[in-house]
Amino acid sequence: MKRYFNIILSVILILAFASCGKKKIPEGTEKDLFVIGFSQVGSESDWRLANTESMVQTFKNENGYELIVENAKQQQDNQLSAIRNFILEDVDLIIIAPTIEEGWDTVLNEVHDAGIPVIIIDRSVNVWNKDLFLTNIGSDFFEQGSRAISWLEENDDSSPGNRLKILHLQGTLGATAQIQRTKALEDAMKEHPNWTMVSQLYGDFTEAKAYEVMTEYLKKSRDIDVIYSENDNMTFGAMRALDEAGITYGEGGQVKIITFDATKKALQYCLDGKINLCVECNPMHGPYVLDLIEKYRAGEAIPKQVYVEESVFTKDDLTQDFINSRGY
């Protein structure tokens, strides 16, 4: 008897063992899912809940994919963690979306050399070797902040001899959306000597944190004619700051607001000519990776960088209709 449940005992054993390190199947297909791992910066804004959603929306099991999404809280450090636990899994492509541009050598060989392909969204990676990586998809970063300036352009106001007094909220510093649209605009203000930068205030893509500088900031100066915020969050947080403060903003306000991403919210404010500007930032990049990872199985060649399709919006762009069907 003994015997016998030993016999038992190692087949079961056996048939553990084999099914160890496959991936999932479907129901209804033989076929094994594609395992991807995806490094997602974190949720501090509403640009990036959405971007996260398309990217859970599009790679789904029935689609033949398994998406492994890990929330790095805005610290490289976990991002740099998760990486090396998706080489352990042994996935078949890791998709990143970056805290900052630096720092990304030494993990993105690791990848390398465990022969997983990479691809980058949304920010960008600054890295000595271009084929670490498979293809860059994201916003075309300095062309959303160049829009903002030509609108300003447009739309200065200041008298002859005044100057146009500018308050800058800057996103994560070392962020590629963070540097391009800051040197949009300090390109700017080197060809406008009439344009002032009053104050460079650091709001970290989040709303509570643009909302605490932007208070402190206004118990010294309320001297301030546009706000250029670098992402819709800090935008929002600014608002309420300057709500408290009883300063005026939007059409026919003290303060004209530039803001970055046009989220529905953001979009909301402009029709109701609370926002001056809302420049987009496309958070919808599932199907633009989806169509290259497909292509690269396929064997085919893919482009290095691909932008993905934005627009700018004031509000006599916008209807309600327009915005009540917006999917972020």
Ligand code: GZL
Second form
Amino acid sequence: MKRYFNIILSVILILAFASCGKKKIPEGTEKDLFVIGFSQVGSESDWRLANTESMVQTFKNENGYELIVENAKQQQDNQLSAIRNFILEDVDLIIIAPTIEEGWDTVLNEVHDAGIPVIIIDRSVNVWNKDLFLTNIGSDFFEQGSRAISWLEENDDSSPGNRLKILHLQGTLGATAQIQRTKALEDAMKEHPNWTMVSQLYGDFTEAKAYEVMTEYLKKSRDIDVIYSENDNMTFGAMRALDEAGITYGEGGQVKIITFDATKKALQYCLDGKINLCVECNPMHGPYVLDLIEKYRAGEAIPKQVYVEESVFTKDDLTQDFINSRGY
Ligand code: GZL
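Would you mind generating the form predicted in complex with the ligand now that we have the form predicted on its own?
Let's see the whole complex now, leading with the same chain.
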């Protein structure tokens, strides 16, 4: 009798364990919806909010999809646990916007073993086996940096014999956007002996952190000609610190400002002469991802890397109507 009791208890425990970690797919999800688990970096910037909105507006129930969005608050560990939950939920596909490039091999092998396809958006992952994901949709971040450098070369008004003093505001260290935008600047520094990097400050792609590090830096030195800021929200923080220090910037100011993302707020500052160059980073990934998923589901081949369309803007490229018409 005792033996049967132990067997029944074991079965109950196994069933309890299997169900306790298993997050259920949202109640009411129709059976024929294609369920996508989306692990998003966080909500650190205007760009990120626009990226999430693009995905939510694309993968709606009326389009035949159920999108489960998990916000990782810029922590890779949160992404790893969200992805493991998606495996337990047995979703139809997983989309990852990776915080940083490293640390994905183990969890992507677990997803692969579970037979769930993966799409990487925005930044990239650095894994041994590229077959662990279907495709990477995002930006050519080095090209973005190169566009910024080209503009700076054309607008370097440092007098002969004088140095161009550049302050570099870096985004999340290890994120593809940071790695490649930084590489473009650091490669250019080697080609321009009169360019000097006065400092590299870590702003983590957030306004608050950039304001903090910029405020501290300006207590030590005010001798800056250019700020190369790896996203708009860090730029906004730096502008606040410059205002408080009484340092002018933008058109006719002491400091030229180069910023990445080209969100509406940054474009408005550019039109108003407060920012010199906006390098666009297009967050509207939804339609691109939908097209590739539909091709995948139809059994069509899809490219391993897809770059979204992007541009650069100076004041002369902008009108108020154009800015008002922008989706982000
Ligand atoms: C770029 C994206 C970056 C943005 C930042 O594709 O990864 O992360 O430039 C965001 O605004 O935080």
